[in-house]
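Below, in structure tokens: the form predicted on its own, a single chain.
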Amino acid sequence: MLAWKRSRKILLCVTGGIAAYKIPDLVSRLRKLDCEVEIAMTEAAETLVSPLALSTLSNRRAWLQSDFLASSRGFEIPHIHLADWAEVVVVAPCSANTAFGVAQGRAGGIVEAALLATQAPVVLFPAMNVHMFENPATRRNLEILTQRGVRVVDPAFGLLACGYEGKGRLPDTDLILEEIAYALSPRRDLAGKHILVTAGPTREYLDPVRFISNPSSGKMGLAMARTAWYRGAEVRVILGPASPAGSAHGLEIHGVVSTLEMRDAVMENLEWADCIVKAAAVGDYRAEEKADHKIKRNTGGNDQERTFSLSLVQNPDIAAEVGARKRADQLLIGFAAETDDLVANARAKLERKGLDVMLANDVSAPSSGFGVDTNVVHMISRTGGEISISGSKEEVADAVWEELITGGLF
């Protein structure tokens, strides 16, 4: 995990929506990241989730509506203290009433007053009945907040507590944590950039039930995509048959299966991209002919030959095709999964495919093989630079972007 995600100061404002029952899990997850969490609650929120439970989980008092200008503690001006202390302010769930109050600049309670006073980034998660969310008044209030720089995250679609089905659910905790990370990201040096990433394996079917593939999980490619998003880029991912595993928020995902499908998707998005990251483990070969029906097992006697011959043809080299077609202002980054002669093979591929940067890793090593959460890459650039980067795949990805930007390559 990136170091800047940990040990942060977060003001969590809880308002009057039934989704408040999910907030203890969010507080617990933030505390596991060693974050300090201050909690401010509206009066309505106090009836939906226990202030004592939130206080226990955060290891701090929960600030209630009764604390706002109270005779016993009003001299502390808690809403100003909270507003100045926070590195990010999260409103979850945000009710229609709170959205209206904040949009109008109202300061009738501790939550509204803290939001009015803070200079920290604000991330707001509206959650309510679908018709309340779609009401023009609510939409206008959220638009006003967006125009003021508040990050408003659309609610999820699903079955609502009121019995309706539609857009109004508080997103899952994983998504909320990703949005908090985005707000806390220390750099936006890729803002305005379009990044195209390929990730995961491909599958080359022999018949309707069998295919040739590899163990790629897509984790490295998705880490490259996610860390680019943290830095402000707009990111599209051409993803082979691998699960995003909760890491796809903020990314535009295009799912493909075969190498030919991946090639077509890359070419369709090539003009859009400022940078192309070829992190997918693409199949080099496919069956010359795919059987229409399942290939049956040979059930003959011992005297019968029990072998199966498979004729393969070579797939197109997507990276090389991109290298031949890319504009002068586009950056092309490749990955080389090697098992021997790492640097020599990577350099040869960089030249042969017309890449600007090659990231080579030894997939036979336990710390950088398929499916693991860590990686060790050798970063080689066309300009002659060469460094080694290790860590979690997210740390490696972020370090790659840092090297590209500070080194003037992108």
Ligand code: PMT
Given for the second form:
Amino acid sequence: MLAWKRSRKILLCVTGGIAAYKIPDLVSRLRKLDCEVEIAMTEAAETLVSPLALSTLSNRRAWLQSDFLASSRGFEIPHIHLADWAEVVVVAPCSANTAFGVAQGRAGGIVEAALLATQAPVVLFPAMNVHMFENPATRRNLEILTQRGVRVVDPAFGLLACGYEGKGRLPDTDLILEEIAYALSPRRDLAGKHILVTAGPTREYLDPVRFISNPSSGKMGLAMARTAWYRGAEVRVILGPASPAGSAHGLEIHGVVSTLEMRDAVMENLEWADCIVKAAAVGDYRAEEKADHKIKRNTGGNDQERTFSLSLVQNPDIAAEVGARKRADQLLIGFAAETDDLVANARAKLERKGLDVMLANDVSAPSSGFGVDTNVVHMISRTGGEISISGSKEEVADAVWEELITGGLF
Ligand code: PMT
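Right, the form predicted on its own is done, so what does the form predicted together with the ligand look like?
Below is the entire complex, every chain and molecule, led by the chain shown above.
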């Protein structure tokens, strides 16, 4: 986990939406990240979720409407103290009424007043009945807030407490945590950049149910993508068949199966990209012919005689094709999966494929390569530089961006 995600100061404003019942889980998850969480509630929220539950989980008192302009803290005014203390202010769920109040600059209670006073980034999660959310009045209020720099996160689609199905649900806690991380990210030095990442394995089908593949989980590629998003980049991911743990929120995901599909997707997005990161483990061979029906077991003779031959043809080398076609202002980064002569092999691949940077990982080491949450990479650049980076895949990915940016490569 990136160090800056931990031990942060978060003001969580809870307003009158039924989804308020989910907020104790959010508080608990934030506390597990060693974050300090102050809770401020509107009067309506107090009827939907217990202030005692929230204060117990946050290990602090919850600030209620009755605390607004109260003198319990002497000269310290609660809403100003909270507004100044917070590194990020989160409104979850945000009711239509609170969205209206904040858009109008109303300071009718502790939540609205804190939101008016804070200089910290504000992330707002509207959650309500679908018609209330789609009403032009609500849309307008949310638009005003967006224009003012508030990050308004669309509600999720699904069954709503009111019985309707539509857009109005509070997003999952994981997504809320990702948005908080995005707001707290210390750097936006990739803002305006377009990053194309390939991740995961490819599958080459022999028949409708069997395929050749590899154990790539997509974790390394998604870590490269997510950390670029934290830094402000727009990110597209060409993802092979994997369901990687960890969030893909904020990323535009294009699912593919085979190497040929991955190649086409990369080429379609090549023009758009300022940087291409090839973290996918791409299958180098595919069946010369894919059987239409499931290949049957051979029943003649004994087991030793029942052999089966497969004819494979070579797939295109996507990285080499990009290397040959890319513009001079596009940066091409590859990963090399090696089991021996790590640096020499990786450098040879860098040259052969026309890459700018190669990240060589020893896939035979237990803490690096396929599937695991950690990696050890040797970062080799065309200009000759070479450094070693290790840690969780997210830490490695972030350190790679840092090196590229501070080293003037990107
Ligand atoms: O997904 P994880 O479980 O997190 O594991 C991460 C990883 C080990 C898959 C990743 O870190 C990694 O090493 N990815 C590259 C794996 C690989 O295909 O290595 P390679 O040495 O065979 O290929 C070198 C480069 O050429 C790679 O950038 C690869 O994407 C690219 N390539 C390879 C073959 C091919 N036909 N087309 C390609 O574009």
